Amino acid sequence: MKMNQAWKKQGINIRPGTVITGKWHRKRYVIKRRLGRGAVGTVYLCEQNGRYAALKISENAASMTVEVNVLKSLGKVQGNRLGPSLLDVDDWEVSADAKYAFYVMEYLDGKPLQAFIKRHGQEWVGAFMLQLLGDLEHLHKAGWVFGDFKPENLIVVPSPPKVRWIDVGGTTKIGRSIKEYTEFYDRGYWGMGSRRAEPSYDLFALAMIFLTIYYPTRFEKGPNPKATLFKKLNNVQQLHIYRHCLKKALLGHYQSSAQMRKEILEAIHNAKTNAKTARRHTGTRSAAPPSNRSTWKEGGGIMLLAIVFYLSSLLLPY
């Protein structure tokens, strides 16, 4: 992860069992274990009155205030839970010379995107792509860009399966310079655009997220980064349905998430229609060429999942 500002990487180590009591609200949080550490602070799993939550703590009060404001702003996006719910904001005063800022948010227990798709099937790729594009459209309309958009900041929660955002530290106001990014998902690193906060920046990262599902160890950009990306994309048969749309996202040809989402839906619909036509002509599904069977099956499966889980969102105007 890189940042446009020279912010120090925070390293606050708190032992499990430690009780953090807020200076102002006097709420008590029992630390269970560390969940992660980033450029601004450290996140811990904690318990408060028998309920689990995620507590982020840092010495950098100014940066924490920025993140709190982002979470508050996302919470105002009507009808959509884009980020984790903000539960508390306070300070932890250890001594006269040691005070830390912290905030407490909803703890989202789920599976990483790649692990979920590997276990439950490729049909979920299209369904999650549609969902994330819808969420990004709401975020962009609220005046923000996710910025540090990557698999590590996403988690799939059950009942029904849905992708949720677990770290909004890189979220940036539209029009400003991206304040926090990870090179592999950054179009500037690939020479495919600027680091200006605009919808197309997130859409490039979205394409990279789904590409890296099939390249978990990532890959080097080589002497011709654009050619490298297109070659890697062309080699993934599971992304055949979305290949044209993902290339447009990598090239920055979409002006909005809604535009890309519309074309993804059209691609899925066309795959479904082509599958029906081919079956009519052959008279039997088994007569289909092996290379096309998985594509046909996926097109039907994706459409079914999209209808079942996201029908209401498809009817909402963007």
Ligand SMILES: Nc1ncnc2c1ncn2[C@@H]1O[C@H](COP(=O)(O)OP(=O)(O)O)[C@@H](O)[C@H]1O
The other form holds:
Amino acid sequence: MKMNQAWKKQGINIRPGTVITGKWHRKRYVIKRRLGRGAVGTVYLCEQNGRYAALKISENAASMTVEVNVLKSLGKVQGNRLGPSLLDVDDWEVSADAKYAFYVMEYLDGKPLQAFIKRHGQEWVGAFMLQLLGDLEHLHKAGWVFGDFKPENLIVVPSPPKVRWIDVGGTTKIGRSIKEYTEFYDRGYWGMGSRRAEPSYDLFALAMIFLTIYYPTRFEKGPNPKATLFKKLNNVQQLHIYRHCLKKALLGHYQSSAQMRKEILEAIHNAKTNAKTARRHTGTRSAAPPSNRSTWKEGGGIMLLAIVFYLSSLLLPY
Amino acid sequence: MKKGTLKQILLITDGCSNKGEDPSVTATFAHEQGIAVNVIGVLDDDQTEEPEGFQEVEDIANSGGGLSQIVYKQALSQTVQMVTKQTMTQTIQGFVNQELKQILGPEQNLEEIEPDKRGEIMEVVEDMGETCDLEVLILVDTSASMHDKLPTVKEAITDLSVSLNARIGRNRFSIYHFPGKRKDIQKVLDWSPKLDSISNVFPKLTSGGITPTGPAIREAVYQFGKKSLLRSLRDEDEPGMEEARH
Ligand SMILES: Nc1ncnc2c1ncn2[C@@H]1O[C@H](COP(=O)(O)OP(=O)(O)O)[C@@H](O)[C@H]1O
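With the form predicted alone in hand, show me what the form predicted in complex with this ligand looks like.
What follows is the whole complex; the chain from before opens it.
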């Protein structure tokens, strides 16, 4: 019987302990557990020769090949490692009419962005913005746009904490139409731009990622999507110092990640200087007005950020 | 490989046809003329078991060489977009596979080729998908039961246009709904490069219990040969008439 697409999409269930042997390269992978299920396949934690890796498997050889192509291209980009490194590409032939395509990649063992920030503090917001913008700059320079940029596709690995990208299925060559996206992070959905792959497409999504941290259940578009976004942004006190930059990103006013990164750094620096003056104030006067106190608190966070930056090169308890 | 034109019908319906010829037959007829028929079955959230009309949705897409997808209202936008794109890829891949067979022999298709060599083939498929011209006729079931789904359908269609207009290749869209007042289908929007303005033209609901899906598909096929389509494409070829990007 033919299966309905929606059902077929649920993918295959492989029991832990199952051994998958590649048809072409004959490597053996022992399935440990399921890590997640995505649009085109299922990802499992597996073991090969005592090493852990992530194995993505699907019935759709074409889509898998497209992802493998992206991972291969990302592997060639100079600078930071963008996306998990690719270890093997093969097929699993269960029987004559049950064939699956799979690829094996570096296993990224980490925490979701939101959980990490909740546990380790707001100071990380700025740090992760800078990391992500740095990586995006490398990616864009190499001629690609990430596309499906969202918290679910990011993972924070420890020692030192670093945001890594997991799902590169949406990565698209600049100038083409975005391959894969998620509505909430897609500027087309918000009526704030096209779905053409250009650096500003990712920067919109980046702003949305940081906004979502404070709206875990997300929010509705409303009759005026642009006004909704700005209102939501203005309501987040923790993003106060980045507000101007994030607004520019939402409006598509940045031509490059480098430009946005520079302004984020400036914003952090300014907040730090303001904090210093504010503190000198509170030091000389007995009672500081409440508005000053709040600046101080924010500035204090920024000071911490600088320290945390230094610390992040050392081992941090995870 | 030369740049081609992909022709698709996108049928959005929630139920079973009950008038005229079997929709699978007219879908086969469409397929034979190089037009893929995709079917999206829009259901209500509470329907859990295999719903009525499910089999018909499947059959039409199978006969029409397209894809079928059952969705719930909320997920419609992304689904419409995904199904359209996937069929494009599938069609192009089928075409590339045929070419491969000519070069490599009858048993060759993507799955039979070593994974390391699939990359280049998929690059060709992707290139073609991005640059080919696309003609999509959207066929909306506006029978009474679709009542509360039409606003979502409208949104999904506008969204499809946002996605497809980001491509390098040219697009032509037209929208028909069925049943029409006196005919099987009724024009909502003639062939045009964008779907921005559909809010004004989107159809009022037809009440009554008839759903002539089969005849609607047959009529839709004829629209691909229409002069208005040729004219709209010719206009664009004239210098200075190039469709503005962004
Ligand atoms: N390299 C990896 N290391 C650890 N977990 C991973 C890795 N790749 C994928 N995952 C997990 O599997 C889930 C689904 O995989 P993903 O690649 O996102 O599928 P899709 O591209 O279809 O959305 C991810 O959300 C993540 O939790």
